[in-house]
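First, one chain by itself in structure tokens, the form predicted together with the partner chain.
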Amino acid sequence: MNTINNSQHDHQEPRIGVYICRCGGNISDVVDVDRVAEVSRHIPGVVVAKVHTFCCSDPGQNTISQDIQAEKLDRVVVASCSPFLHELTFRGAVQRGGLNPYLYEHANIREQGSWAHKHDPAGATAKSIRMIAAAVGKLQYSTPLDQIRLPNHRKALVIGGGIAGMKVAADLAGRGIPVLLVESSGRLGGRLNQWNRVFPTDTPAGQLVTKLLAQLDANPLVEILLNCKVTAVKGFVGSFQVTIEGPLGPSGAMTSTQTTIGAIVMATGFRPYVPDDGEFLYRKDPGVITMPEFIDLMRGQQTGAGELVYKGRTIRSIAFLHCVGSRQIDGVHTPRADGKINTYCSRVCCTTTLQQALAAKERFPSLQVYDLHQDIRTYGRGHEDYYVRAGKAGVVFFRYHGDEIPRVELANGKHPGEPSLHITFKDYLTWGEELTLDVDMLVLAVGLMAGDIPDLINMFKLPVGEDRFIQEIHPKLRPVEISVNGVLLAGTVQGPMNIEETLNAAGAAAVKASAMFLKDVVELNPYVAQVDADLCQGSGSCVTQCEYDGAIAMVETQVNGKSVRQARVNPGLCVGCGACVAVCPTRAINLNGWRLDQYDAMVDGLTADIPAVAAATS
């Protein structure tokens, strides 16, 4: 057992509150709340054990606050839900009562209890039990700590000129953050340059990017860089030193700068899925397309003659064949070169069919209009209309099973003006029954694919999702932050959105920029690294071992007049994982609020002779 000495408690026994959640019934349809209670009371430091039905609740959290007050409590303990739930609204509620935030334990006793353990109730209950005799030891040795407090460079970086990117930096402005845009291409509007109307009210999409240049344009904290790409990044949240490459000078040459940025957007956006040679003839025959090529073909369509005419052929018939490159299923597609397949929907696919098929009929109206499908999607507000006007202008529907792929084959006529392609496929609209048309063009919905973004993924160690596209800390709780602190996402380089949706994330990631620039210093948690510079004989292990640059590294120091060599730890980098503890061949570093000290007497906690927890078992 290590032998630092707590000098806090020299004088006094702690007084530990610890606080049982039944979560519902989460916890307390598995373990036994009240014996866990029970035990708890008999474990050295603890003056308080309650249960609650849900601790997190205000009741909860009060009785919590008041007891801190009333018992004069100095630690508290909470065994409930994971603490990713609720570590943060626990320390809160310890902060009301007036104690250092930091003098708080959570012990998972639900994810690693209750719902671990569903079939195995005693010993659910003897592991709870464990669990807060480890989190009281720990506490034991718990000292008041700091949140890091780092300078907060106001100015925001926006990744990607397309319609989040654009929204993103006009909602920064126009609150009064200077921003900077870097699009690599030589135009703001992304793949809205490249559309023709967006629904469910078919504006032009034009009208979308003019609108939103006017409001870039219009506001001088807006700095756009195009043609450019973020080559590096060095720093973190508040102080992100970050290199641009591109045609920066005056004389349009190939130049890098460097900028303090203090937080990033990434709004990088999506690729279109693009159809393998052959995979439904395409590119194998010029009447077969993707949804963007006919939407460019559409676009040079809006006045002329009554006929639609493409690559010298007259279009007389097309099918649209939804979930291209989207829903695949495992065995019966062909995995991508990196060996996975597109299981997911696509989510903007259905309703641009719809749209575009019904902008096709209602050009031409001797045109005979296909659509197949496996479910029509159009869930969003307006969208359903295009469906029902699509019905009633008459497109005409087939649906098939997603394993069953439809099968296209050229067609036998020889002759000019016949049509090209033949497809075959069941149709469950008539049972199941096979069905074979003959169309000249064929109109692949395809898909929306993550952007390729490799560098960008390597440069911010982006975290990347099962299905490519950069994964947020929680879908519903924190939907435009990611697992890097200061970098947030926008749009489609989170996963397929229409432009709706797309100018909500954007708003929604802007306003959590727009809350980070409220302090002009940044907090973090204390939970990194630090050196004592009594033991450390500068052995530079810990800078070996470390993975994350700059972060731990070795300086010249005076001690005792003498110059040495020792590790100095950079708070604002360090991650708190504990790599260069584990190394330090004098055991020099710790980790705050998680040192070494605290490691054993939570297994001392874990393995300790509670009478008490024999009986639970028993």
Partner chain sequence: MIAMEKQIHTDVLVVGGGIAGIQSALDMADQGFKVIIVERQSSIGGQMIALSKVFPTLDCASCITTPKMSAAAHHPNIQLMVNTEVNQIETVGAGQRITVTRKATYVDPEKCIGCRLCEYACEIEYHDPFELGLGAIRAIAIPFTNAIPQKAVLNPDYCTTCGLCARACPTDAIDYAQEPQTFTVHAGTVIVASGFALNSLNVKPQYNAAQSKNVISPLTMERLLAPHAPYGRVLRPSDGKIPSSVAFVQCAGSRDETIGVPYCSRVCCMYAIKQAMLLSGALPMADITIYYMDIRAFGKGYEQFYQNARAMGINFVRGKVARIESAPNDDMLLHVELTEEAADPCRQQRHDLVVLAQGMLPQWNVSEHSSLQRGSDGFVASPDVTNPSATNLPGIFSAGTASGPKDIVDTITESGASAMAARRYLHQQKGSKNPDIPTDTAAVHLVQRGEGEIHDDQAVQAGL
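Switching from the form predicted together with the partner chain: structure of the form predicted alone?
The following holds one chain only.
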């Protein structure tokens, strides 16, 4: 068993403060936090160990800041929840106390302690002590670090000219930031160009597009490129070199242009689910259509027409089927080409279906309208009104279970020469009774799927979730940021949203992008690879192993008057993954803040003989 012995280290005895969070009971209901504090005081180098109900609260942060000055602390450990939630919070508290923010270490005793071992309080307590000891060990080898500062080009690129992209561009330009808006089609507005009215206000969709277009046209800081696409990107946050191709000239000839961008916003939107051929008889019978096709049909109906007519067929009855392409179940639904099913709820389909069912009933009062759903999820403010109004207008509701999909077959219609669709299902509003409906039209309320953007995903190395949408860092704390520095998300590129949510998300992305341009330089965490020129022998193993183009390269340099090849790190592109450290034969590469000697010290802390720890965990 190793023993922590600071005398063997050639530096002054540290003064470390340890702060243990109860997390409102999330930790303290399992971990004996008072015992953890008591034992932590015996770890060499620790001079303060305190427990607080919420370390992340203002009083908790103030305790840390004040102790740094009063106790002359030179390092801090916070034992609480995941660092993904509050690392920046505690780094700020440490800095306000006058300490370098990178002389702080986080011990995750909630996710890795109390939550992981809720049925073993003694074990969770012992593990928490060991994790704190490891953090203390690492801190003994920590040195002050400075943020990386890189040039910041004050110009934003927005990819996608739908409602989200237009909103982002308008907001950024309104804040005085030049914007390049790139849209692959020939017009702005995206899906809104295909819709009549948007819920819950029933505002004409075109009005939203027209309003944003006016803002963009009125601002000279906005440059719009239609029928264009981003084909290449290099560089890093603050200094992306972007290549854009498209028919930029009046002749339509393909032209390539390059520009330097400081921040990029992905606003490429979604695509509607497209049923397989034969799914609910889609593409096998003209009476089966999707919701986008029905919306287009309704928009094309002549005002004052007494009957709904589609492809020469008079539609007297119509059924809307929810959750087509959403909330799918393994073993029940057929996977897509990538082998996945869409287990998520698309969120907007229920209100859209009710809105369209109500519109159809109001436009054609004699039309018989049925609604087949698993659940009615009209979650937004004012959305439930559509359900109430539809019921009062005569829409008839049925409820099926997701693992008992309604069966659709062709049958002879009530009118000579007119076939009908025969729908069989179990209705759980009547306690599972099997029912049949004969209708002239079936509208499939298709869900939302991630946009088809494989080139952009590969180009930017975008993180993709299980649902295929681009995945944000944290849905609450960092909702429009991703793991790629300088690239933000806006709207349905990250998941199903309604119009209101899309505009809010776009506004948030614009605010975040604006904050990036407050300074002339971009400030990044210093956790990047660093090469020791005295040890580097130019093997090139690091370059071969690195997955990030340009993050590390071999360059010719002079050492003792001789020209040699050595590795050089680009701090703007390095993500601190450590792959280069693992393959360097001379151990010439380390990660700032995560050096190999710090790892050694963490292992020593995990296995050390700590006075009183045995008594605490026996």
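Numbering follows the first chain given and starts at 1. Just so you know, these numbers come straight off a predicted model, no measurement behind them.
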task = Compare the rigid-part assignment of residue 14 with that of residue 289 between these two forms and say whether they agree.
result = no
